[in-house]
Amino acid sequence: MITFEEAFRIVMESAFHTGKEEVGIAEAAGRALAEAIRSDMDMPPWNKSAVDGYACRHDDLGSVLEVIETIPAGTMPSLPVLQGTCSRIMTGAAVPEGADYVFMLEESEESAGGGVRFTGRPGNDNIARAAEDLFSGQTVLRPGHYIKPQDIAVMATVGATVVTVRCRAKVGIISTGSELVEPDKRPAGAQIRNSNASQLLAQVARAGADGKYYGIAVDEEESIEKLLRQALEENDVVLISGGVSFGDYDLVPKVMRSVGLTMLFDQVAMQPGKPLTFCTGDKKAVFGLPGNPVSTFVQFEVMVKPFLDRMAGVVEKEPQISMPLGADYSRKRAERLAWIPFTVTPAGEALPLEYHGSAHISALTGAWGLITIPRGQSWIQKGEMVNVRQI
C-alpha cells in the first residue's frame, strides 16, 4: 500500500496529452485552451465615457456651458470640445477632442439660455482610457487555461471567434457487480440499483471530457474483459467500479493484467478509496474504482479529475483551501488520508456532515466540500484550521 501523495504523483507522470482541434466559440466553454490568444485591438479603442453625463474641459466646470452636440454610443463625435463648450455624452460613447472630464447628468442643471452646468465636486474624470484594459497584441488567454463563460466574453471582445483547444479525452465506463440493477429497474432480493455508472457519467462531462457506458459486468473474468477490451479500443481512459478488492469475486485486477496492462498500484493509504488500481497501456489508462459509491465519487474528484486535466493540458492547479473547523472532529484509525463531507456554517466553519461511511452517498448531497483529514491525526478541535476542497 502506497501513500496518496505516491499515487497521485505516479497517475500525474502517467499522463499523456489529447490532439488539437479547432472549435468556434460557441462550443468552446469547458474546453482546455491549446494555443494562445491575442488582443486584435486596444480596449478601449479610444477613451470613453463611464457614465451618462456630458464632457467637457476640467478648467470650465464652474462656468455654464454651451452643448455643441449629443454623442451616443456607436457616433464618433464629430465636434471638439472648446472652452466654454460641452457635449451631451452616453455611456460607452467616444469623448470627444479636447474634453477632459465627464460629469454626471445627476449633477448637472440646466440654465436658462439652454446651456448647463455641474453642480456638483470635482472627483472622478469618469474617463476610461484608450487600451487601459487591453492593448493590442496583448496576450489574454494562455494555452492550458480551462475555458469559463467569463472568457468566453474576453474572446468575442478580441474576435477570437474560432480558436484551438484539445480534443475531449474519451472516457469508457464500466460497471461490474452480480448484485447490480440498472436504475430503472426495481431490485430484488440481494440486488441493488447501479449508482456508480450515472455519477461517473456526470463527473467525466463536468471534467470537460466525454463518457461513455457500457453497462455492467458480472463477476465472471469473461464478461469483465469483454467490456473492458470493447472499452479499452474506443478510449484513452478507462473507469471500472467495482471488483478491485481482494475478495473471492474481486476479479478486475486480474484481468486488466490478462488484457496486457500494466499495474502501477492497487492500494492506496487513503480513506474512502484504499483498493483504487491503476494501469496504464499503449496511450492507455484504466482506473479501478472501489464499488461504494461514495469513494468512487472522491476518488475521482482527487484522482481521476486531475489526470484528465493533465492529459488536456490544464495549468490551473486545484486551489488550496483552509477553514476553521466548526466542530470537534475524531476518527479511530488514523492511519490513512480521510475526506469527509461538510458544508460551511453562516459563521464561515467546515461543519462535518453526518456520515456513515463509503457507502453514503446521500451525504454528498447536502455537501459544500470534503474535509482533508492528514496521515497520523485522529482528532481536530472545533476552530483549528483545515484544508478542504469543494465539491
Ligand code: AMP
Contents of the next structure:
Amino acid sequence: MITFEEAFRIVMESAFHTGKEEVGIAEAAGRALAEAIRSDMDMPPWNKSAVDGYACRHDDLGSVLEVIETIPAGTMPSLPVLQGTCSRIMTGAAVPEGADYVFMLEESEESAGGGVRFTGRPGNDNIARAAEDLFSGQTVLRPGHYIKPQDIAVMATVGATVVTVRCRAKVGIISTGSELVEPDKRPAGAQIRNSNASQLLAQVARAGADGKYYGIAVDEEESIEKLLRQALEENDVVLISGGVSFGDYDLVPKVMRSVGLTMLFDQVAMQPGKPLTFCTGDKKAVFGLPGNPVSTFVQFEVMVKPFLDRMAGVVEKEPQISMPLGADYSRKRAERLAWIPFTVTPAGEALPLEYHGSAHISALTGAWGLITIPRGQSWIQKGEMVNVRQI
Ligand code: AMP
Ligand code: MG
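Switching conditions: you have the form predicted on its own, so give me the form predicted in complex with the named molecule.
To see the whole picture, the full complex is given below, headed by that same chain.
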C-alpha cells in the first residue's frame, strides 16, 4: 500500500496532453486555454467618465460654468473644455480635451443664467485613465487557464472571438457488479441501482471532459474485458467502478493486466477507497475506482479531476483552504488519509455531518465540502484549523 501523496505523484506524472482545437467564444467556458490571448486595444481606449455629470477644469470647481455640449456614451466630444466652461457627460463617454475633473449630476445645481455649479466637495476626479485596465499587446489570459464566465467577458473585450483550447479528454465509464441494475429499473431481490455511472458522467462533465458510458459488466472476466477493450479503444481515460478489492468476484485488476495495461498501484492509504487501482497503456490511463458510491465520488474529486486538469494543461493549482473545525473529531484508526463531509456553520466553521461510511452517498447532498483528515491523526479538537475542499 502506498501513501496518497505517492499515488497522486504517480498519477500526475502519467498525464499526457490532449490535442488543441479552436472554439468560438460561446463554447469556450469550461475549457482550458491552449494559447495566450493578447489585447488588441487599450481599455479604456480614452480617458473615460466614470459617472454621469459635468466635465470641467479642476481649477473651475468654484465657478458657475457655461455648458457647451452634451456627450452621450458612444459619441466623441467635439469641443475642448476651456476656462469657465464644462460639458455635460454620461458614464462611459470620452472626457473632452481640457477637462481634468468630472463632477456628478447629484453634486450639481443649475444656475439662473443657464450655467451649472458644483455643489459637492472636491475629491476623486471620476475619470478612468486610458489603458489603466488593459494596454494594447498585453497578455490577458495565459495558456493553461481554465476559462470562466468572467474570462469570456475579457475575451469579448479584446476581440478574441475564436480561441485555441485543449481538446476535451475522452473518458469512458464502466460499472461492474452483478448486483447492479440501471436507475430506471426497480431493483429486485439482491439487486441495487447503479448510481456510480450517472455520478461519474456528471463529475466528468463538471471537470470539462467528455464522458461516455459503456454499461454494466457483470462480475465475469469476459464481460469486464469486452467493455474495457471497447472503452480503451475509444477514449483517453477509462473509469471503471467496482470489482477492484479483494473479494472472490473482484476481477477488474486481473482483466486490466490481461488486456496489456501496466499496473502502477492497486492500494492507497486513503479513506474512502483503499483499493484504488491505476494503470496505463500507450496514451491511455485507467482508474479502477472502488464501487461504494462515496469512494467513487471522493476518488474522482481528489485524484481523477486533478489528473484531467493536468491533461488539459491547466496550470492553476487548487488552493489550500483551511477552516476552523466546528466540533471535536475522533477516529479509531489513523493509518489512512481521510475525507469526511461537512457543512459550514453560520460562524464559519467546518462542521462534520452525520456520515455512516463509503456507501452513504446521501450524506454528501447536504455537504458543502470535504474535510481532509491527515494520516496519523485520530483526534482533532473543535476550533483547530483543518484543510477543506468544496464539492
Ligand atoms: P465493489 O467495489 O465492487 O466491491 O463494491 C463495493 C460496494 O459498492 C458494494 O456494496 C456494491 O454493491 C456497491 N457498488 C458497486 N458498484 C456500484 C454502482 N455502480 N452503483 C452503486 N453501488 C455500487
Ligand atoms: Mg462488485
